[in-house]
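Consider the single chain below, provided in structure tokens and representing the form predicted alone.
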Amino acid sequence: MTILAFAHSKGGVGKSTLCLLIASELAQSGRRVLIIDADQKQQSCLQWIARCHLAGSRPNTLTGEIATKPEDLKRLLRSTDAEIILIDVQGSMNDLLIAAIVASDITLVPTKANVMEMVETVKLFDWAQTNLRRAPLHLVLNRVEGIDTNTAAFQDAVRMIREHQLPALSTFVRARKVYEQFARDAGSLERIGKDPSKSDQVTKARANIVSLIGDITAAISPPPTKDQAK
């Protein structure tokens, strides 16, 4: 069982959509996936699952549950037969955020590439390192526009990542219209791609998410032993 958490100290960073994109792509590959919605205010993931169920688009191997307190989270983690669990946490510092981080194999921290967002992100990493017995946080640059990488704001954000030595995944997630369509009730990017006018966009979008999943897998894989390295 692999546990991924999606967390930030503030809302509006795109963590729920990113959680759903990864969960959907994993479920489309046949993995048994459980999303635990621990965002007590928004419950965006559960609402998406409900919309997809009504639309007949929910991947068969993807299910959802809600956790309103750490005890709920622990119970769900003990009782599930899912291969991969994704935990979406409310954008604030609370007990559920702590429980999700500690339970996870990796906690993804989606962040936009600007100084204002990065300041808050640095605070979260510093807090986790100081206060938690384990803090497997990895930053993901999210909603990156095509022009962003050439801007001073983007370069300033990258500089902050390096200065504070934040562990960051190498793949960043582009801002894409098909991600917005997916977030309504599409169920999967593959389903959107059946529309010939969207096929090329979806191919690029799925490649983006698959690349990120590859980064996640590499980040949580144990380092090779001396014999394996030979």
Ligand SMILES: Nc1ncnc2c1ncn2[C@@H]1O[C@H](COP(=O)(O)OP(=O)(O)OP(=O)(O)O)[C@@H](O)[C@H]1O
Given for the second form:
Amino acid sequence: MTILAFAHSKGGVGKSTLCLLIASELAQSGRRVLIIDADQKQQSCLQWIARCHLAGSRPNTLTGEIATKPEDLKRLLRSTDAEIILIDVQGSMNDLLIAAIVASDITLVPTKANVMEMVETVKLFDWAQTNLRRAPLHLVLNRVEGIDTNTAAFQDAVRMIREHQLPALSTFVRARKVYEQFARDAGSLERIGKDPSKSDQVTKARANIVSLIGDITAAISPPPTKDQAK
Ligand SMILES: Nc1ncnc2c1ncn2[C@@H]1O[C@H](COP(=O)(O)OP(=O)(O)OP(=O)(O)O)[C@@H](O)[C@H]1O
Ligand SMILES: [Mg+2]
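Got the form predicted alone; any chance of the form predicted in complex with the named molecule too?
Entire complex below, previous chain first.
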């Protein structure tokens, strides 16, 4: 069982979007996936699953549950037979955010490459390091525009990552219209790609998510022992 959490003290950074994109991609490849929606107020992930269910687009092996307190989370984690569990957390500091981080194999912290969001991200990493016995946080740059990487704002963000030695995944997620379309009720990127006018965009968008999943897998897997490496 692998547990991924999506957390930030700040709202609107892309936690739910990345959670759904990764969950959908894994379910498309036949894995049994459970999303635990720990954002009691918005329930973005559960609502997405419900919309997809109505539209007939919900991937078969993808289910959702809600957790409103840390005990719910523990109970769901104990009782599920899913192979991969993704926990989507509300954008504020609360008990569920802490419980999700501590329970996870990896917690993704999406952040836009600008100084204002990065300042909040640095605070979260510092806080977690000081206060939690386990904090497998990894930053993922999200909503990166094609031209962003040449801008001073992007370079400032990269400098801050280095200065504060934040563990960051090497894949960054681009800002893409198809991700917004997916978030309505598409169920999967593959489904959007059936429209020939979208297939090129979808190929790139999917490759971006597959690459992110590859980084996550590498970050979770322990490095090979000397004997295995031989
Ligand atoms: N890579 C992306 N490309 C395009 N749009 C994106 C991307 N990531 C997020 N968005 C958009 O940004 C907005 C906020 O994303 P999302 O709801 O996933 O953030 P969140 O961190 O879960 O917010 P909250 O804290 O309110 O739960 C949404 O409109 C979503 O469609
Ligand atoms: Mg959300």
